[in-house]
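First, one chain by itself in structure tokens, the form predicted alone.
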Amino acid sequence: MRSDGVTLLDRVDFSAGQGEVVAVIGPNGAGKTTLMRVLANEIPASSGRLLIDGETPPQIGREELARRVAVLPQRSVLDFPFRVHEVIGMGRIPHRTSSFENRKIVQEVIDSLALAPIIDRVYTTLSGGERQRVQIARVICQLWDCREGGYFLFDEPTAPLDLAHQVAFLETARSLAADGAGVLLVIHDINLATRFADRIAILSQGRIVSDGKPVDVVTREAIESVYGIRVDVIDQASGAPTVRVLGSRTR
């Protein structure tokens, strides 16, 4: 995968399965968002293939693809004064379900994500964290009635959220996976990734340098090599290792 003569992704072989939460971590510029956009069929790869349940996107078709894959981009721009419940309801656009059914699904998502206090507010008046929670709800609403077999792709979903809502979102991600969905997260907080993800892939300079269980992937050697800082990794025996930063170092 190249852009302006720069290789963004190089020989990447990557998969995300239903029923699991997969986190992609790595430094800025590693190619995480590019990988997400390729998997979301937003940009074509210069070589190789994207397969969704064994089919290419053209074989699936645009409408059906939107009923299988829901994407939260790194930045969601919406400048019109819609009410929160209207924004969430936009997730139902790919479906042919009735208005009654759509309203029912929107309400279920609102209840599930504890958004009732703000559903009648104008979206443009919300804080950054509140807007992110609404966009997350819109994405979940898109596949709410077909979670089993669906795929959710979230690019830095926790960045604008406070700690409590970060944890709440990741618990929701685990719940979606338990319902049979595949959940892919691009996330910067390694310790949240090790706590909530079934698998972690480390991306560096456009290549996946490691992919596996958190306890196998998040090691002192791997983190120091990729991020160029001194760290200690503790609690590996628990299966959810914790990274503690000791200081910077020269590569």
The other form holds:
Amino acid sequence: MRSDGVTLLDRVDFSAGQGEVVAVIGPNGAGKTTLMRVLANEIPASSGRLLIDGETPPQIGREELARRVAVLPQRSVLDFPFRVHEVIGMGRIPHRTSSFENRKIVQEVIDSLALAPIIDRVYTTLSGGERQRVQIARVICQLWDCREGGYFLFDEPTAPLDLAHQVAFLETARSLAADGAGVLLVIHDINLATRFADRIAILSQGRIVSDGKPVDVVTREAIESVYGIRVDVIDQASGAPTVRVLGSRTR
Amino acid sequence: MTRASLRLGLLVVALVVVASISLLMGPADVSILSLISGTAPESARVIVTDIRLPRTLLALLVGAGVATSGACIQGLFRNPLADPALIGVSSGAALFAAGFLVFGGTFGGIALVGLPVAAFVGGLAATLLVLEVGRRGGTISAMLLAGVAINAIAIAGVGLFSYLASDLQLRSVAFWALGSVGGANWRGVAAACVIPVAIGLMWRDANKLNAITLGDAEASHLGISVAALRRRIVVLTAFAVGIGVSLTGVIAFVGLVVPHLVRLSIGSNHRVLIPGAALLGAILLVLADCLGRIVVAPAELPIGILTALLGGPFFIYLIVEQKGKLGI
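Coords for the form predicted in complex with the partner chain, given the form predicted alone:
To see the whole picture, the full complex is given below, headed by that same chain.
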């Protein structure tokens, strides 16, 4: 994957399966968003190919793809005074379900994400964190009735959220995976990633340097070499290791 | 949805009331009872059917077309400050109209097509140019900037024509630029019937327009072909506004202000925003025409002056008071 003569992603062989939560971590500029955009069929890879359930995006078709893959980009630009429930309802656009069914699905998503208190608010008057929760709800709403076998791609979903809502989101991600969906997310908080992801991939300078179970991937050596800071990794026995920052420079 | 339908219903009632007032108002007294019972004198019937009815219908259709196009263009460009003029349609039409008014008499070929056709061709040509430059630029900003550039060129062209014009021609160029429905006739109304068709086609894309307000990438993840939608809406706008501008001259501000009023009072969902903007745009233009007929009677104030005079300050009020809800 190249752009402006810079290789953004290099020989990345990556897959995400149904029923699992995969977290992608790595330093700024490592290529995480580029990887997400390639997987989301937003930008074509300069070489190599993208397969979804064994098929290429053109084989699947634009609308059918929207019924199998839902994507949350890093920034959203919605600047019009829609009501919150209208924004969430936009997730139903690719479907041919009846408006009665759509309303029911939107309501279920609102209930499961505890958004009821703000559904009648005007989107443009919400805080950054609230907007993000609404966008997450819209993306979940898109595949709510076909989440078994569907794929969710979230690019830094937790960045604007407070700690409680980060945890709530990651629990939602887990339950989507439990229902049979494949969930892929870019996240900076390694300690949350180790607790909630089945698999972690570390991306550094356009390459996947490590991909596997949290306990195998998140090691002191790996974190220190990728991020260039001094750390300590504890709680490995629990299966969800915790990274403690010791200093700003590696020894 | 029921609340929105109720408000749309109220707008329909208001439109009927305003249109009736427009039919009955004017220097000649016509009573509604005598019209319905058929006892009205022949002259009164002619005034209503040949002068006031086409005039009212033209104001109604053009107002609806300009306001709906404004709503769609704002959504398409995700820019609450966008208006149909931005894609070059108004200035392109104005350029060709000015050219017609100044040179129409000297070149037989131009004189043949008539002012409305010249204006419409100009509007469409400018829009297609903006669309093509935008396509090569690749982004929405490129298209917006192309619109700014084409606008500037067209306005300079109008200035050049004005400079070359005789005093008499200058007067008609200036008058056309102010906008007026005073010259309405049934042929114009027949041409303006393209406008409701364009509005209907825009309404069919309502859900897609909702999606594109989320962002181009988001819309394509919802299964929408963004490039095709953009092309469709821009061409429909060129028709709706181009026909309107060609018949009445430039109508300022309706395309910018009306969509905001509808978003604040009814909602941003294009399924209700489009019919709401069509109704409110029609009401406001018919109302502005009524006002224009009485404020300086027996003369008439061009409708474009009124829409800008009333719309401008009101829009400033909106910007100051409702900035959160306007999304600016």
